[in-house]
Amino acid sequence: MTNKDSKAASYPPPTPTAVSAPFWEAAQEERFVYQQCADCARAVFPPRAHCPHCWSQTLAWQESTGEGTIASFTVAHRPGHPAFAELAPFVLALIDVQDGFRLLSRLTQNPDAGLQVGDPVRLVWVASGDWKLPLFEPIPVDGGQ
């Protein structure tokens, strides 16, 4: 399900490359995909032409659960790029995805909501112009939808 970003932004769209195009194509279908190495079976994210663990070039796309935990986070009050200024303050977090990789993403959560490292999160799709971006939101303790 795609959410509207509570703070509309006009930040730059993604720039798909030959390697990342399958990720962005799946994102438009609200599917969160990552690569898995056929030789060492480890997850690979962000998309790459080879496995960073064993250097194999035999990578296959897998669909992620989109669930994970907060490994670390910070509140950005002064974004590094002016295009993100209208979103501030916002939460940037390192997410340990259950499928075995870590990524940097923005949380849809209010920065004053009492987030903690280890809190469970799930993926939400946020519309941004012609794109759908993968962001994360905390999973309520009762597992609510």
Contents of the next structure:
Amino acid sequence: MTNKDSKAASYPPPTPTAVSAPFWEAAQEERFVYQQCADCARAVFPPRAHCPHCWSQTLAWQESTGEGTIASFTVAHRPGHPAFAELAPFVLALIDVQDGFRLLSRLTQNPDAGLQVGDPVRLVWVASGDWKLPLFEPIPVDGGQ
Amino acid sequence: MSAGAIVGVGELAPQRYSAGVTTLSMLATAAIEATHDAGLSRGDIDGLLVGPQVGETPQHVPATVAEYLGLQPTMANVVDLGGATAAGMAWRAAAAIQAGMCQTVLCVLGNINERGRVPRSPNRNPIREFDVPFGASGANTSYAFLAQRHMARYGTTSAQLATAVVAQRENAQLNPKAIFHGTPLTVDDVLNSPFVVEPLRLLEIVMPCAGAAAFIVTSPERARDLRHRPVMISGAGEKITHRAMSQAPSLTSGPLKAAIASAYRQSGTGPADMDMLQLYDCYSIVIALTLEDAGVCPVGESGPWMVENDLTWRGPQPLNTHGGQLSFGQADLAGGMSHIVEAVHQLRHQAGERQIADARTALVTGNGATLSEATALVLQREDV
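Can you swap the form predicted on its own for the form predicted in complex with the partner chain?
Whole complex next, starting from this chain.
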């Protein structure tokens, strides 16, 4: 991202549980995984021991495309957590991932870059302290790199 | 039809920071005022509903409050619905009375706000795991997502949202208890205040403060023998849908829609019957979304509607006549109770300079977390 991420060592880290550990273990290998219910086939995120749609206990980990669209976003000028104060302003977004789930993440995009709800985004792995986090970046309209 | 009546209210004036007081002492002040307002005494209270975040104790909260007040209730409970707690207490109190567990319930909320106080205890829920590491912490971010989405979908503008904030500030100028009493506000003031989380600015976001509030619920029959004209709980509704914003079923509507519909249905009323709207207002966007969820204006049209209608106490669409939490103050969970206290004052025709003419019916809403926990009440003067 930017050199401001040198502050990342002080960011609050993820707090995996016994159920969510596979997500974070995969993330450290730069694999973005989510659960899918074996009974109703719906995506489940964040990780759970039971499907919230049908209460099945049979959930299987799948690898996500990491592509999606911006459901909404905000430019955080005054973050709620003091560790992020020096990073501000930065963009937080709700991402509708193609695989059928929504998560909150940060965009690597400059806050002044004219983002819009509905813009397509793709996954980019960024180190934050000792962890790799799934952040997102806009996909240019021409599809180029 | 009513399952219960509100017969007493008490409320401390919110203060930005507290010092030298305890939460228990503030709760007690509000509770005693509400009990005396009802014309009751300590021995009449046999039910107790409290919030989960009393400064002095995270556990055994009802017992701690009961002991402090010298009460020995036959029904006590914690109601943990964030900003929706106060309205959620009202119907729970009435239901406990109907079930025969008690006759008269004290509902009380409040908290200290000490300068430099550290945040509450750490937790390990999915928000801590999946939101905070990315830089999203606290409610501001979530409400900004709602505002951005409403703007993108319906063309709602910051100036439109500011209009409702300004109308409430005007109401606060007639309320000496309001934390922003004596501080008028213009739309330009709101639009010139700094961004906190775009598109939301500082003056669209509620300011934490200290304080407490209480109300007393009893049966409709018993209520008629007390000091004031009873305020009947003629309809109630509640719905809880999610906790983390990423799990919200909708980004432009909330569970308030179902909760308000239930309150309308139980009371046999609709939006056109409301003489006032006392709507939970932690952020400007929540007012807009609630107006739509309440059917007061068409979906997507709250922006222009708020500009076209006079939302002050003197207009035909009075909104948050005490100033709302944005101008009266949000004293922790007591902020959500301020809407009930104001409705009771208005329905008793005791609202002083800001009294609405012939006020008979009020819609009160509560909103917890991020449009996650929703409660709604229709309150009516007994003679309706």
